[in-house]
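Only one chain is given next, in structure tokens, and it is the form predicted on its own.
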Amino acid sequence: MISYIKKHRFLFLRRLSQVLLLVLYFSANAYSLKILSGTLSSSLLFETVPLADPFAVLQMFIAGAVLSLDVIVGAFIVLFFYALIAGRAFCSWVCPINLVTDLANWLRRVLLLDKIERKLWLGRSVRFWVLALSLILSFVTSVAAFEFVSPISMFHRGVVFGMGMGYAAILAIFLFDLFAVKNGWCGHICPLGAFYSIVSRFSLLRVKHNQPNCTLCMKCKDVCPEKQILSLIGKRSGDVDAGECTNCGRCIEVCDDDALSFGIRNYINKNG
């Protein structure tokens, strides 16, 4: 038992972390309990101090929306806290989709779905065209266009205020993951992890890598969403250093040699 939890911990961690938000949202709507109320695009902690998703204000920007003092300074907040701490936490941490996500790729894993052959192929740097094309429409259209369809926002909402026909988004995110492409949405369409990968691109927080202890057996990159950003396994010790890990954990989890961790990047010396 200990040694699965430890196999788990940050998963456990990660699943308390997305529904004690989903549940503290809930309850300032509900029960007027006050602590986080608003929505993921725009809260308040406390009452008092403002939180903003600052990719949907940099939409709200380009669409020529008056933004109040107290949501620009919420963005910030957020984006300060991703940037230069979290890194791309928010989508393994935060983001309710993940929840959605994560059991589609289970089911991948316990139905075998992986080892057919897909003639659907979709690259990783589609997520920053769609991310290009979000921020174009908000221009043509003086609406935030990613906002206007977002699934994130839509399942979040829902768990809040009722569900409506944001199950439709849901459950199309799933299916797409389960039978389509593996990491589908997080890995290769949502605009708003391409959003977070930039900013993220030099944050404190990441996995360390101790090329000595690796012995190559490769569990971490079987289960990493972004395995493409784990090319210094088993070839030299440093940080993970691409805005696209998430700082999910779960390369650290899986691996028996200890060679993975958490740490705070060394910017004086890369190679460890």
Given for the second form:
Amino acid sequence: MISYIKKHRFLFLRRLSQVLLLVLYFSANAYSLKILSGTLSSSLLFETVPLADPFAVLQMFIAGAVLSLDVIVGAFIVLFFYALIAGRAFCSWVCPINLVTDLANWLRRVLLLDKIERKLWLGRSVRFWVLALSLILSFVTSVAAFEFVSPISMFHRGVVFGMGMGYAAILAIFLFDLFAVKNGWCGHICPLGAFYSIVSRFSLLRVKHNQPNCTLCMKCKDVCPEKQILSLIGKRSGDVDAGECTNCGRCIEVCDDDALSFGIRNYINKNG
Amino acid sequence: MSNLNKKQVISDRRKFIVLMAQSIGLSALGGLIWTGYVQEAKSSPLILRPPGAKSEPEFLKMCIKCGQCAIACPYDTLRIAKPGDNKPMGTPYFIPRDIPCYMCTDIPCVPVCPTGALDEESVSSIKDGKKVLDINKSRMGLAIVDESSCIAFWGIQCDACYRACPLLEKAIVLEHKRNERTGKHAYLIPRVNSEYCTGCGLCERACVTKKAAIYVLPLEIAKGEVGDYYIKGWDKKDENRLENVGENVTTKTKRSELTPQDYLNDGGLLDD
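Next up, the form predicted in complex with its partner chain, please; the one we just looked at was the form predicted on its own.
Okay, now the whole complex, with that chain kicking things off.
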């Protein structure tokens, strides 16, 4: 049992973080427990610290909105947290859609869907095109274009304020990830993930590889939602330094050989 | 035919251009669908916004859809548009027949807005040199009376809307008129004064008919506009508008190319 928990320690922590955030946001509306009030788009922590989605604010800025200081400060707090420290952790520790896509991904693994399903190809760079598109369309339509269709906000608002037909959007993503493309939404399309991939390119928290311990079992690549970033596995020691890494920690916990760990990016000794 | 036999050489340049064209083309395809959806979704003219909301296009640009106004509302008046509500998703609105705006004097929904989509300035006034919140300045909409279904117009004595109005005797006044049918009663007819009506909807909530005979419409729809052509000759201030007008003001249309004498005698009018 203990070894099972140890093998899934980051997974448990992530689910705890994701669910706890939903509970906190829900309680702010339902029970006036104002620890985190609002939604992921913009919220107030302990009734004092403003937080805001920097990608939403960027879209609104491009749409031509003259925004109050509150939301701009909030956006920079969140931006700096991910860009300097946590990396793309939003995607695996905060985003509620991750619960849906991870479920689809898990079903894919246990039902061996990957081995049987017909393959649909979608490039990993599609998300950056979608990101550019959402900025261009924000300008064209003078509203934040992705915020109008974002299933992330739909899900999150649904939990806080009532789901409505939001189930349809969530189901659509689930079906897409289960039957169309593996990691289809989070790893190929989502412009918010693409945004965090770009801004967290140089963040401090990184997965580190200790090559001499590696036995090339490839369990890490099996579970990684962005496995193209693990190209250094078995080849050289160092940081997984791609912005696409969500710091979910799955690779670390499945590794039986102690070849992966969390650490601080090694800036000083680049070739070390 | 000879083309088929020749070995096709695909240069790197051709490959690059085609791939770029494909990406841009597919982005354009997605962009067209996406823009179409956003443009449809944001045109929802029959929606009542919280107090202090900017004009609808500006509001849609600035609202980050965090729902903090709805959380702050003590009467649960404000709702957040869900998928399926056929309103711009995630934005706040209210349905006065269900729950009207009770016009809290501390307007809790406005200062919490992080972006300024709900503008504190527009619902503040200067009192003793200090800025104070003034809910009476809000303009959420305008109450309109349907005379055919309002029973006061039948001669029945109903003043439910008049009594419910928080700006009693200002926003709604009762006009007394002799009832010729009975010869001994008076009509008590509700008249809405757009100078004071905030659009809170308490009248709509109070209306006794099956479907409210007095209801709030967004200002954009409820109000007409005079334009510049008419001037109140009896109003000194309005007459001042004439002062800046030059001597020879003539409207040039296609007809003014000819003098009236010419175009009236030029046939056409009397010809058969």
